[in-house]
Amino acid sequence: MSLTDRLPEDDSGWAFLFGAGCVLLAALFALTPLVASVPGALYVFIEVGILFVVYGMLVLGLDLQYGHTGLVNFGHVVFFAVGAYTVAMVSAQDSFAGISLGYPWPLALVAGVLVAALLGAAVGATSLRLRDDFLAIATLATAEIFYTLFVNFRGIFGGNTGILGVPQPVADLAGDGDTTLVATLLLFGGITAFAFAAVTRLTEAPYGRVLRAIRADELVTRSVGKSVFTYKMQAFVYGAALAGLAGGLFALYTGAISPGFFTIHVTVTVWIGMLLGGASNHRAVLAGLAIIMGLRLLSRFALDVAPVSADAFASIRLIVVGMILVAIIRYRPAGIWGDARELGVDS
């Protein structure tokens, strides 16, 4: 068998290969004397890149829930936050406020994923039989309830201060700041690629066709003997667990968390990215997320030359982004790369 025959033939195979390469490179930077030097002008791009790959896991989970199953989850940030808080509380040492148990970070990361998945199961069990608009309200309310708990229960969650002293394993291994940034971007990028491979394999299997059938018509799917609620619950829990993993990795990167990291803006960003690129297409939702985060990044530089104040510029930026979204929804309602026929929208 030649080397060409051994190459992957589908997106999931290529994503797995790409992810393995990224993780291997990250290990080289973190575990060997190899160091990276990042020019000062590129720092912001790498930091936004790290945030992009973390949010990439969120948008992949949301696409599994909404794009493939039709579940309108407006509280996706709560699973991201619960994963981050669980990792912080289990692994942090001598935090200024809140609980810090000091257990090893791998155990904390597993706990973060499990707690987010359990919360997803609890929310799903009580909400997934609701109509789409009521499900959206219920998940949004859940996110706001947890945000209030994080702010007001200072003895447990640290209040507005949050939880400090969270381990930073990549920084501890890599040593200097530049190498840490590069190794973190590669490692998180690799994990996001693995997540892409997993959800792609899942949705391209017969299981994914059942999910899309549920999104298209629940009654027809139920009439052929499929348990619609069970499939919905599984998709919801998978998305929540992926968000919990993203939150846990985010906590281990920042070394500290606070409620300000987990506002409704996170949910809005991943929803806009998904709708912009095209729901039900994993590559498209990642591309849409890259566009919206790229617009925000480029607008930072525009502030330096804009003849207006920072507050006025922030408002103008929101207006411009809003107008772009309105134009896309008007002329490409399925998203830039979305399939209008599959999503059942008028093009």
The other form holds:
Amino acid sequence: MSLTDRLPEDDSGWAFLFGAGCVLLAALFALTPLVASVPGALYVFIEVGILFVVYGMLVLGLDLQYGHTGLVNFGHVVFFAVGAYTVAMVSAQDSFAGISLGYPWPLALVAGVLVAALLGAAVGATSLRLRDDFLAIATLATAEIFYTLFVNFRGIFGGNTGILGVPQPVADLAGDGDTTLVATLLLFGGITAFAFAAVTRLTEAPYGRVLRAIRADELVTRSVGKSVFTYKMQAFVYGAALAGLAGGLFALYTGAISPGFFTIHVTVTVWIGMLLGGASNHRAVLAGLAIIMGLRLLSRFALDVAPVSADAFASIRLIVVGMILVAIIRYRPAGIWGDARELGVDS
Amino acid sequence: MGLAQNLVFGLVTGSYIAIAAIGFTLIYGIVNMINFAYGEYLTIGAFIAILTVGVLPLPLPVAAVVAMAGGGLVSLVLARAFFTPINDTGPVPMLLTSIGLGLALRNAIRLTAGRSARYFDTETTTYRFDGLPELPVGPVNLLGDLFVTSQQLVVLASAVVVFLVLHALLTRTDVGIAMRAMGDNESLARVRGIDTQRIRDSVWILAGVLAALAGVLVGVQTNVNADTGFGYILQILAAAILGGAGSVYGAIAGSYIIGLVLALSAAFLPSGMTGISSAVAFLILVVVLLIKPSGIAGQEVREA
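Having seen the form predicted alone, the form predicted together with the partner chain:
And the full complex, kicking off with our chain again.
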């Protein structure tokens, strides 16, 4: 048996291998005296890169919900936020405001994923029977309710200040700032690759076919004896838990969280990434997200040469983002790499 | 502050939410879409009026009419450019398009008008009409310690006028009757010879006019910035769904319920917690969707 026979044969296997490689490299940076030095010009790439892989987990979960199952979750940011807040509240020490229990961070991360999954189950149990656009509104309103709670309950969530003093395990291991950035990007990238492997495995199995059947025609799926609600609920909870994990990791990276990280803009960015790439195709949604976040990167550089203020520039960027969303739906409803026939849309 | 005083606040808030929610619910009932960009129409209306008062300068009632005309035109143009072409793709693409359009509009307003809050010039907001008794500026003492400002009276009176005019429009005019027919059954309305595209256009204009008026009234009450309309969209949505999406009279009832709940929650919540009254409104929205998703008087929104 030669070595090549042992190489993975599918996307899922390759993603798993890639993820393992990333995590190993991250461990190399974090655990050994090996240090990385990042040229100043590349900082912004690495920072946006870390945000990209974190949002990558969000878009993979969302694609499981919308792309495969047809669930219109427009409050995805709430699961991200709840994961981050849970991790911060359980693990932070001596926060200036809000609850900080100071338990070990691995425990906090598990708690973050569980709380996000539980919230997903609660929202799902109550809202998944609603019609598409009303499900969007119910989830969006849920996200707004939590946002308001985060801002207003100072004693619990720290209000606008948020929660400080969250442990930063990667930074503690890696020592200096540059190495931390590189190790974080590799580690989170690895975890996103694992998530990719997991959702790909799930959706390529017969299980995924049931999900797509639900999206295509719920009545027919029910008539062949599948419990549509159970499948929808599972897809919804998986997506929520993955978003909770992303939020928890994000909190452990930034060391402090505040409501400003968890606005509706996160939901919009992730949705546009998914639609731009092509929903129901895991590689495509990540590529779509990369394009929309590349725009963010590009605009940071363009700002230096553009003859307008930073404020005006931020507005222009959001106008462009909004118009991209409008244009995709009108001219390319299946996304750049999506399969129009599979999604059942005319393009 | 007394309970009665909070009831006044609730009625005033309910009034401008109602004016906006009627337009929102008409779009839902007849074009069959949730227009998330609708909050921006309020902002646009308020800014048109503030510009008219400040630059031209025209008295406020005239500026309000200019804003309503502008709002109707903007709404029609945006609908023709963005929503009509994708009319038959279903509710989700329409909703997503409106979210993208709303984001773009909000930032376009911010780009042109800046971030700072804008006010009506108080000189021109004294409500003086020839031949009519002059409305005093500032609080009017009604009963004991109950105060109502003349601005609040203007909002309440505008709402009553809007409801009466709208009721007449929907029951007495051909366009209004055609709108109701389309809301009930579009294909039947088309078979009966109603020009559905023309009625849709009328709905868009009417909705834009109402949103602009609501925006002007918000501006009369307080200041306006680029995010003002967006701040109201979930309350408008909550009111429309509470009343039963698509039902005009339900939307009016839903708006006053939301307005009163907002005002009373501000009265009963401990100080420092008043910020969560908007969460209370959204909670009502979610609860209504769960318990009686068709609202007080609406169409079916659950799937079979």
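Only the largest set of C-alpha atoms that superpose within 1.5 Å between the two forms is called the rigid core. Positions refer to the first chain, counted from 1. Predicted model only: the values in this text are computed from it and were never measured.
Relative to the superposed core, Gly322 shifts its CA atom by 2 Å or more between the two forms. Comparison between the two forms places the CA of Tyr331 3.2 angstrom away from its other position, after core fitting.
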